[in-house]
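Okay, so here's just one chain, in structure tokens, the form predicted on its own.
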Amino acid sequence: MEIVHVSAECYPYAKAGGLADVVGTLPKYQQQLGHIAKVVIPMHRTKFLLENVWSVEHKGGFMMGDRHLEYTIIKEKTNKLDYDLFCVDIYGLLDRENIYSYDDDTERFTAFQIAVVDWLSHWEHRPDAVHVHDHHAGLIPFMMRNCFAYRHLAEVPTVLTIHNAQYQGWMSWDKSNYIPDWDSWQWGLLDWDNTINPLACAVKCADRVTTVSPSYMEELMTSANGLEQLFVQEKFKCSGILNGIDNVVWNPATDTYILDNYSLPDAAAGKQLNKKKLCKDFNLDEKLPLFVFIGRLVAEKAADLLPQAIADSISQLGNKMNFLILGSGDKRVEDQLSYLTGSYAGYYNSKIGYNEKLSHQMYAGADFILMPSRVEPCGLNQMYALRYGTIPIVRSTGGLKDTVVDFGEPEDSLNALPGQGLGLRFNYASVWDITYSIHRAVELYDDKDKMAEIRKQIMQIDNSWEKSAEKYINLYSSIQIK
């Protein structure tokens, strides 16, 4: 098969959160069993671009509203990520630095898809499938089917995958005129809430529907953003395929960016060492537990709710435990977690920003990982931590709850599923669920038998993508040629 992948992200070109790796990686995996995968990404203005050498593949131009913009198809030459990568250049729009947050997003994100479908319009053949990751890619499906000039691509069978439905590319109706020439007679398919919402036209035009955890996906039915609806009207073709990760990239035996690799014969020793250093640039005590966090400090991290855990934690356990942070985000939780250094010091550090090779660090040298995400349609923190012999403590949400049970609760342990870890789960994103969690941690801590039991079971794990990568296969052969 022939599967063309279209987002807004792609690792390691550009990055801003679980979406890249994902797209990074699937098509991998894809290529490994067979198949022929390509990714298509907007032509941000990264360091991967220009340390590379491209070839231009296409050039052409459409009208949106009464823009004329012209784009060109830029092929990165030498297959450095197994798999053919694409970008689409439009001058003034999708050359720049950042993936998001510009005024005219709406209106580069949709230059950006026309620019796609016009460039599938052209190809002498038609791909097997269409795979579209979020509302950035969300109006494809649409246009497809509908723009008068694309309708020779409406049998190419189409698939949307749900990283994050809280974001959902929200347009006005005035801009309806930024699609080209459309079956006005099909308008309900762009609209939810009297608003063109792309992600929710996705859901309605794709011939299948996923998300990145079979739990995330139970959840939309229920709390979507406003789309709670639709998930159940639509049910019938969607489902929840797991996330996986790159087994070469996260192996703590061969992973460049620590101090000493280890596997599980020496994992105790190995992770000691990378704790030693961790704890020494940081200035940290290495014989307490210690707890990371790593990711966007952002509400649906719950990273508001990390200073005053952290705070009471230190507090009430009497400096018992060390805490590392890594992330950004929130203004004022940074600020927030950047004071507690000063009223921490020897137990509490923190790294604003983000840095690839300190996450790598830290997954190597803490004994646990904070995730008390209230959102969490997958995460891959967890992923990484088992791999590394780092207890996950998350919250029962999303893929967090399909991939680490309890530690505490025999029935679940019994009854784990292929790639669930032990850990420890709460319910409830909250001061009081995270500190009770962390103070049971300290006590698994001092259970040297326990922990050692637990690492052996985790670093066994195989989350790696294979067995998802056939999932998809498998979907988009069930989708009949209409």
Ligand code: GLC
Second form
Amino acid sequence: MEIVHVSAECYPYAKAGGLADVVGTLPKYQQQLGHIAKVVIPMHRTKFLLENVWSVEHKGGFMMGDRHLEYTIIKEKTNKLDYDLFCVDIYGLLDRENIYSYDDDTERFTAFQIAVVDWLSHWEHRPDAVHVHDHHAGLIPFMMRNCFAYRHLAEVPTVLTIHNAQYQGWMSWDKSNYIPDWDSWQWGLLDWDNTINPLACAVKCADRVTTVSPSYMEELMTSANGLEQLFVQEKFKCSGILNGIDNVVWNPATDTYILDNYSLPDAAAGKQLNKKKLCKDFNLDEKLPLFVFIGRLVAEKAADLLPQAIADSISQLGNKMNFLILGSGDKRVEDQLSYLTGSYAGYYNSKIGYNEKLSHQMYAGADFILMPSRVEPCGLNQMYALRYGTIPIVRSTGGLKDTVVDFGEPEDSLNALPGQGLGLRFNYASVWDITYSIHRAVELYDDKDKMAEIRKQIMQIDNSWEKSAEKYINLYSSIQIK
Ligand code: ADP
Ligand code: GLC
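Having gone through the form predicted on its own, I am curious about the other one (the form predicted together with ligand GLC); can you provide its structure?
Okay, now the whole complex, with that chain kicking things off.
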């Protein structure tokens, strides 16, 4: 099968979060299963673009409203990622340093999608599936069926994967002329609540819809930032397929970012050496349990609760633990987290920003990772943590619920999915639930045998993409036209 993935991000070319990790890895595993997987993303001006060699694959042009736009499709020449990576350049709109957050994002991503469909329409053959990720690619299934110029793509099967339904790509109806001439009888497919909603449009138009964990799919029926009713209506074509991780990139035995490589037999010593280095770099006490948080400092991740939860834990338990936070996002939370450094020097530190290398060192050196997320469609951090022998402390939601069971539950009531990891779980995104879990973790840390037993168990869990990559292949097979 030949699959074309369309996304805003792809690791290592351009990453803002887990979407990049997934789109960067799933195609690799699909290739290993004997299929041809291709990825197409906007041409962001990143290090990867500048450091690699590219060939021009196709050039074309289209009208977007009253603007004529020219695009170029370039391809990474050396097959560095084990699959073909294509980038779309559009003069004046793409070729920028950041992935998102420009005032003209609507124009940028609409133009990107038109260019992708236009390019596909010039292929001499048809791919077996076009797999679009999140709202940045959400108009593509609509355009393949309803734009007069692209109707010969109408039969190509399409799949939408929702990594995050909080963001939907809303655009006002006065921008409907951006979409190349389309069958206006079909306006209802674009609309949700009097707005053009690219995510809702993709849910309506794609042949199949997946979310990145089964629990998140269920949650969307009752909580989907306004789209609940749509998910209920379209339930028949929706399913949840749990993300995997790249076992090669995320491997403590070979990770070149960490100080000391380790695997199961020498995990205790290996982790301690990594912890020692981390604690030295951040002025923390290596003898105390180390709790980390890595991620976007936004409400979805409940990052706003961290400053209070950390302050309460230290004041209630005394200096019995260390915290290290890595992240960026909401300015107010960034400031609060930086401010705490002054109050709890020696036990708390933070690094505001994005730092891939430091994130690996934290997965390796930490004892516990905190994930109090209000919304977590899948979450990859907990799976990386498990692989590095770091115990996840998670709120029971979405993919966190599907990948982590509480170590305290009786064995026979665990009801675990195959491969579920052990950690600490709590129900509410509240300061109290987080501090209570930290108390439990501090107690667990003192039980060295139990810690070793849990570490041994979690490091053996296979969360690689193999199983899930196969599930996507089966999904594409089920929608082929006979
Ligand atoms: P999301 O995509 O919602 O941000 P995920 O758990 O799926 O959450 O993936 C987050 C990914 O981004 C992980 O690979 C994590 O290590 C990485 N990450 C998040 N914030 C940072 C940061 N500040 N520095 C380095 N890596 C980060
Ligand atoms: C989104 C979700 C996250 C998920 C990631 C990859 O960013 O917030 O939970 O792991 O996509 O699918």
